[in-house]
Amino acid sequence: MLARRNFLKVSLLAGGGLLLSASIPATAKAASLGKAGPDAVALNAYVRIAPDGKVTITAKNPEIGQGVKMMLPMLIAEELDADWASVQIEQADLDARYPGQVAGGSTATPLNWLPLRQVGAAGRQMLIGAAAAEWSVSAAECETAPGEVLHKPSGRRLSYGALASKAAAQPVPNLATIKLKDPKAFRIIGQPIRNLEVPRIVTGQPMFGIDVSVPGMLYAVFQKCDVHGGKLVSSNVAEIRKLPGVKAAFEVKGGNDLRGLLDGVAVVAENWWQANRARQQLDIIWNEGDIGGQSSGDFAATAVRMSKGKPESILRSDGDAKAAFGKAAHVVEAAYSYPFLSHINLEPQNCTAHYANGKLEIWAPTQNPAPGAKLVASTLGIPETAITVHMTRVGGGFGRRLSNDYMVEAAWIAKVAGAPVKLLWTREDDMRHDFYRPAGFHFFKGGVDAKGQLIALSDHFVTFSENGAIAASADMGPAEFPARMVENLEFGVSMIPLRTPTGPLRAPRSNGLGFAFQSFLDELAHASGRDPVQFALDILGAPRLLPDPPGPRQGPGFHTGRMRGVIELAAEKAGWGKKTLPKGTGMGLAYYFSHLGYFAEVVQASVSAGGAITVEKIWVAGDIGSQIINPLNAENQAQGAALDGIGTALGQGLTVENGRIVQGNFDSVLPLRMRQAPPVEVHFRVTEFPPTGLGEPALPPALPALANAIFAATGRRIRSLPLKDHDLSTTA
């Protein structure tokens, strides 16, 4: 149901085509995602029908590999009853007609599922109306087939192209009352449609931000302090300007916002190699400020010290956990931790900018272009209306490109240099100037009764603060599983001050919390002699909806039945408990609710005598509602998320030392290699609930499922990541 009435605008294109433009407020589901109020997402959809029958659908959201450039047009094309073979898709620029142009939070499906279908249905109704007027018959006697309107009683038919100009004169339908297709009649939605850009991607054709080239373009690098927020004292830019190929070198005095323009030195040259060679000869003196206590060793020691005292604040308290521990047959205490992570996008941050005559043109692989334009406008002192942002395809976002620091850097350098400039970061820039997934420390205590039922759980969560408030993506909600399902439960929080900037990484919060909680719950199951699957089902109890507690991130609640369903499906497909596995091989289960998606995963892994880990197979079971819009892309997304989680667990983690990140490249932060990637078998449960997104929710269970599989294989419990830091050899 729509929150309020939608509006459809109709225009006549040059040459007789039809343009549909719909301004659509956020849906009721969007409100449940925290998008209601003055910041509500206003979604736009545009359809052009040319006289030759070609249908052009504009994809308004950034394409970061999640398939949204295909998915959103599929919704419109389905209800329009377009001939998919005649559909063309184009990427929108940042445009005020398209509010909500953002890729993040797996929100594209829940926000657009109904509104964009309504846009297509309105177009179909107007085309039918035009045909009925042409034939002097009732619109009720007409129907559509792909790309045409039919009048079966007389056998007449007209193509959409022939009707486009007349359809533009038809009355504008009310989107709130327009009739949509029965899902049983879908021809496009639900079909495994291959991404139209795959051939260009696999043949290396230019399409990413890093590929942009404009006439007269120069290349730029930007050196910032490796201690985040460090201030520039002096540099040898005068000497750098004399180096071969260097066109400009200058100091930049920025502000204190780590997501904006910071102090640094820019070097602009004829090509990037010259610019980077000149950068290597920079001699800069920085004021790093107070970096005391800003090292990973300090953080870990502080967390242990804090864990021995009372939490600074109580996030949730149900029943009497302390008394329940005294009655438990088994009590387990364990400390879990996870490290800082970089996004490690394969395409490093880059942006091309051209400033001339008071106007700025930008080509950027951004997930969130509107705040980027606002940041650039305020920094350069120009109106937002003077900025054009072209959204390129993104070579990996994962939340990193929700921030637009690289965009404002390129814009500033281009304005000073007086020429079009492509700013390109190195891999070391990417890792050392990221907005990191925050580390976290969990000090758990759990109690089970004589029947193996979980009766008490506590977690003292030690996390990080920035300027006195909890750091970005470093918080935990009061509804964190298994809250609401354990009678006696307490979540406490303490914070360590942090200078290192943090932010969302694919499945923010869930990617760390899932590892800690799901690993500890598996530990409790084994300590009580219970099968982890049955232990999980007992915690969930009868199928029911548990409402979220009130708060700024209140969502639609947690449905225990949906989680039970995916756990049972994953266990069934994996043959849980029905296989005799060789020595050194084990299966691990984990499950998690993230970004409105319910996922359970089983990992089968083996550990050699020398400690080498082989992930043999992953089974993924998901519930994302009543419709899988593009099954091919859905399978790919679930596979990619699970493998992303496995790669994170195996070889990724950052160390902070004296306020700076130690690691800088793929020799120390290890992406998953092709030879390490196991088969991933994906299954979806189709339920009666509204469709939801898929970019993130399949990731969190992968990490603890692997850790739990290693325990099953070796008897050794993994309580910290990455796994490359553990010696699992039989002699350890």
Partner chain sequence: MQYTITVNGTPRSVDVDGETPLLWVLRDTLDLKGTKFGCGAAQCGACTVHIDGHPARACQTPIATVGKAAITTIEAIGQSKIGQHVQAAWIALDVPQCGYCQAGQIMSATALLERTPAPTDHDINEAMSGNLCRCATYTRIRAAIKQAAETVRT
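Having seen the form predicted on its own, please provide the structure of the form predicted in complex with its partner chain.
The next block holds one chain only.
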């Protein structure tokens, strides 16, 4: 029908600004993008309004359970003034028209809060323009109600559906100057909006990567070396080809990049169970390389040895910590550590790929499709333009799926097999071939003066290196709390060479650093006879913004007042210091700033004489700025993050033995279960700052808050995780 389709091209500039250009793509291109059906009018790349008034909004980012598939369209719908009941949401493919198609770092809210509302506002302005033209009135006399444009002076109204075709021909507004709603007028943002996907989830509709089905599809497993990066020497793959159901079995020679395609043997069969059963007959000789010293016991011993010497580098040095310890009334030295962790997404890694006629189609549960497509292109030697990536719903991200190793494996296997292939890992594959949260060791010394003020702190952080550089997510920033608030402070770093690949896990760095620092600060408070809440408020001091030091992690700074606010709120809600708890029961406080969010949590826990820990209650207080976009999801995210932290602290930790991960399933790595999950009360403190993300920042305080509660309950200080490795019994 109509020829013109206006596309708003929006991309984020490095400085956070916005680039807008309007383009009218050739009809052929628009059709090939598959975005606009014959009855729909594309207002731009994000919004389609059908003549019947149905508004389809594209969700550009991967959905991993953080709720972004609802949240981003809510931003557009609000400013478009769409009738939410008429909105349907469509998942985008990987598509160069959309900036930042990634689920990571709790960034979707801060990065999209302004631009996507501008997109919606532009659509609204174009609809108003079309109505004004239709009525021959000034656009200024028109307003909108959900789903329609009104001209009050004449009492006329036209639905968005009726205006859609004409609106597409309206000039594209300048997004940078477009007027946005007063937040007081929000009708969608700030409402408890239910996830439109839930009816499909609860009826078992196929939607995850593992559910993808392509005609003629075969099923694959891929056996790699359990020592990461081990090289294939030989295998009995010829025998495997003869097993029932096996359609192909072949060796794969990969590269040296642990995040790319590695050596292994692929087994492709008519169904997955046959493929995996045939794989059990594999006999492979590997060259594991040098695995000397690559065991958890070696790492711990090396860390202790390193702690006795000078740090290899100094990350930060303020004042004179050594001299200040000499003047302190209370000096505490303590060693803390935390283990390697796997992400354990409940949906095991998988990907479906189909290579035909030089084109590759991929269906991937990925958090980060663009680097995946690049990796596939370079590994297979095909242009990126020949690759289509469909983003499926993701059965848990947690940072694991920022890597795309499973994607390149599926693509390679499908190309060699000459058929559409679904690659699916076992749980053991998943646990043993992860990019692990790095373990860490902290050797602290703290000094408190006679007035109970923290005057000196030092940390010798023993972490890991990969090929000589700091291992992924194994670093610490120079602004780590309480830096900038303690006069005499020194952070030193030493590194142990590591062959096991590491990477970001939900609240990377913070999920380990938070435990170590917040536990040690609690230890210092108790050692000097201070109440941990008062001790924290004294460290924070007067409300003020402390700018970040220059460097790769430089952000908008740390606001002591916002942290004070959430500590006071958590303490108030928990009844901190106001309750008499039974013997063996205690409350612990921890607070942490990460991913632009300020969180304080109080955990109440008890420990039985037999050493059994019961987490009785958690109070979460958070400050993520001026607007809770969807309170219904916000509460869920904060509850889940806090409980994720509790589960991690209680039962999760991996052991490295001769370069391989020992644990393989949920009998030895113990995620939280229903019987361990306490009630979680969530409170948000609304402040004047721009809204920020919620996928991660509620997690870090939960671990130390639990450890601190156990100290309050028992007098036993927990300096390493997981708790399942500690005997807390008091009966001899």
